[in-house]
Amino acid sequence: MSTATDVPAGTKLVDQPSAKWFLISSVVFFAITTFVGLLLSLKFIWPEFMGSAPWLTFGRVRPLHVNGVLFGWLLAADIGLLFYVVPRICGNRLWSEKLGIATVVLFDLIILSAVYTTLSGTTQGLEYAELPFALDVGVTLAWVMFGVNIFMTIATRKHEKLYVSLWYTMGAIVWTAFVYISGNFATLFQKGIGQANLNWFYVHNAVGLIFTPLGLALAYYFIPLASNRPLFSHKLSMIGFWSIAFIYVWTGAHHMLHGPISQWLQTVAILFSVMLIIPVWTVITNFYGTVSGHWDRVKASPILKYLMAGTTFYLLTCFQGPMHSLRTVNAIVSKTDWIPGHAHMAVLGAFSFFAIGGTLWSLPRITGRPIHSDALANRSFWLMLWGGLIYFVSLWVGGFMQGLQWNDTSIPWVDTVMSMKPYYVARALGGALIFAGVVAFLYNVFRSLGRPEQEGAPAATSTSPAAG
């Protein structure tokens, strides 16, 4: 039985400007890019919405939304939270706050530059890899700066044992470097099937080897703390880590089933996709086992609501993935709106919920200012939860029906497009609720930052249960 450690309530706060500014900037980008996503959902209902100016067309605004959510919000939030988490597990301070601040500045400049390049059409034209070469170099440099800071913090740690969150963090740093370079640099030297294979390796592993290990590192830290319970099984967490390390890298090709790639590669992708059940069940068993018998704490804490809802969405996401890798299912759902529904549940429902829960826990401890309103934190959770469910289900059902129609050659393609309108209306409704929840989260964070500093105050609020 193991648990993470945290600074006890009442301990003098240690200034962590790099963690604070990463979190603040990420929350702002979260609101902006979610609003862009809402605009896109309206364009599915009214194609002429936003006019015909080139920089407002779907082909330019959609990459802005995708890259903004993935990098401007989620990756930045994960970096900020790890700047908070890793020193606490190691028992020391972040190796270099100056390097951390430089990383924040560089990262935010990249995101702001990406807004211009994406809307102007200056992209590489590859899924998830739209950023131009110069910005890719900047992202790589920022990641090296982050990695050096984290590895040096771990190398100079006071606590000898490595808690599971550190394993996932170190793995994510190495894997991200490999995945990002493959998807944004190596693909430029490939053509045809080779490029497609590398691109889908990047797209799938951006979730599997970047956001999954980062999200799980945070969840493994915050769930025991927020529930005031020891981790259910450290041994099980190690099985999950090493199985992800060896399995996930081979799954990306399941997005190209029935395409012009080798049958053996398709079969390998299917086999390893199904094997993902191993790391998923270790994670789910660990997280549910940690709070088992103490579900009343989930009811009382908006932080635990986010963390445990994220756990459930992670389970559903990783059930869908292996299922749609099967050839018979893939023949129906591949390239349909079912896929964006699946991706949104992973990025929003699982990993964004982990990041939001972590932000609500850590910001009060970084700033000494308690969360403005528990009631508002609960309200934002329910808005995002119900909005997300409407969004996900409308795309799953609509996408499945879409795929069945595509497989029926007697149905004109334009009729399959028209039949999706009710699902797109539901999608927009879900998107509006999600955006309302994000705005409530943003408002809560900034009202909290405006409160007077109160040393040890986080432990006095129900959004910050006593540290385990």
Given for the second form:
Amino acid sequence: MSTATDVPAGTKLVDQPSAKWFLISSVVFFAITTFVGLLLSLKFIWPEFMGSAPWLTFGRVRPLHVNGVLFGWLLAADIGLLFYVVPRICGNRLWSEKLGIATVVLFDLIILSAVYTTLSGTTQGLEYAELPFALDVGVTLAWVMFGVNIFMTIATRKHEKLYVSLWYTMGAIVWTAFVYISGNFATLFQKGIGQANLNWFYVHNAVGLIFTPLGLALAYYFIPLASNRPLFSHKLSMIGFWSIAFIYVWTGAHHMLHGPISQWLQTVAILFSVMLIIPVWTVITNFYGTVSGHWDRVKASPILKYLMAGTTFYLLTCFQGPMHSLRTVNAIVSKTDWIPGHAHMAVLGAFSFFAIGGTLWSLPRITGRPIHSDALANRSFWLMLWGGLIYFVSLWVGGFMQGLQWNDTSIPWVDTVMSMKPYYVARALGGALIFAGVVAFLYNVFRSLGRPEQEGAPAATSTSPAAG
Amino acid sequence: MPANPLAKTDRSAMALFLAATAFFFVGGLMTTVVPALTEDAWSKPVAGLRPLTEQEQRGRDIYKREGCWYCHTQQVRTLEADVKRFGWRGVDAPISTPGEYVNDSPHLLGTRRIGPDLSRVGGKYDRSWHLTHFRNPRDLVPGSIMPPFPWLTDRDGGKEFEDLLAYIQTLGRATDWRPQKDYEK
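For the form predicted together with its partner chain instead of the form predicted alone, what are the coordinates?
In what comes next, the whole complex appears, and the chain from above leads the way.
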């Protein structure tokens, strides 16, 4: 396997408006929806914060934050990055830029409508599936448009070998389609516990089979390139991929441990959750193995910092997950603030970090304009890292204490709420740092877009960590 | 490495596509469709369950619209802590069973407890308690972080409050779990 090669940053090869517009749109929503999250964190300290207008109440703003971050930012960023990455690996161009542009327009219309529907209280009342039926149809359509574009690009590829990023991309496209349909349409035909089971199948796999494979597709591409090292082991990546494909889908019921759902489903979910250690271990060994012995490069590059910190958070998240699906641990942490701590480490710490690293790498190569400031990129990284750590740790510690208090039934409920105050203050502080980091990132991206294009002769049209 | 049956997926997008789909369907069907077909308890209502009245249904829609379910669960789990904590006036709360939920769509079981579980709250407090509580929770429970809902209690003569109250008072009643029948109105 050859070492990764790439044209220098700032060399524009071909026009890639679809990738560019998806990235721009995602970064804007990243800033907006993180800000919404910060506002929410303040409501935990001052419940009357933002007055008492119906559309600014907690129950309506929360789904805006969650859906906005998941779909408006992360999914859009992943799509934009894959529009850049997949053609590079395949040695050709995106199948249709026109279709890509249509996808970004549709996607943004959906997100803007979703802002209105969530704040007005129009909701299906199911986690991650709040958007009303019409918008669900729109999302499905956008996903099909994206999938067709990517599959056609792969079908017409010049390099025969499918680099591991392509497996994850294709897996994610297929799984996302089914997972999204189960969570947003199949649930309409079920009631009660059957519906709850499907709902958590969807919620869990939205992370496990949508954001995980998309994020790993990107990390498998960007880590070798940004560190200028060959991928550590092809065989490991194969084991990792197929174990994710097989294991993840069984675990949804671990959201209902001890709940009114069949024991055998709970046990199956626990067994498979514990097995998730296998894919995580392979992925982590592969990523660390790739940069091993070259940590000086990580020190020098904000892109690698994001990617390797993301790797570490991925490891921690996926260690935590199996841990708290054990019945005894679950009896303490389930339904507490521990859970948002865990979720934020996955979505922000792991997958958003992969996407930010990828954006900093790709944007100059898409636009022909170098990143405005590496120093600023470093600063945004440290802000997000420290903000994230404060956020995660305060909720883990607080959530664990909360769980212990709940198990002591002599403590009145509201006392358990009040004792969370210091942790909520720390969380809001962490959130403020994260937001500052996101603003720095947004500013960096926009200043970069405003720079003059650099002249440079494109040497090759393809770059793939596996090319050669 | 011809011994590896998945080696083909290295070069053939179609093979990869088919294998990835197959893997997904094995786990997906086993954990969602199979239980829906085999678990009779999921569709068999408990004896005391009756359909919601129109007013109670409107109240449930308000509960959904205002996102009460982001802060409140509706499930007493098989844990000592739940049974003790969500019972009241010395009586333990019965553990939730699938049969209580058969009419529910969307289900409102919830995943997070910023506030306490509500599955046994029907009849715990009377109308005037809830009226004050929804207008401003801190008037009754200092230190609460539940948001105030003045638009429910004060708009249109508090019509939405009445609907929501009607729904809240149904919670847990299907099990008729109070030996003294000491439910508040």
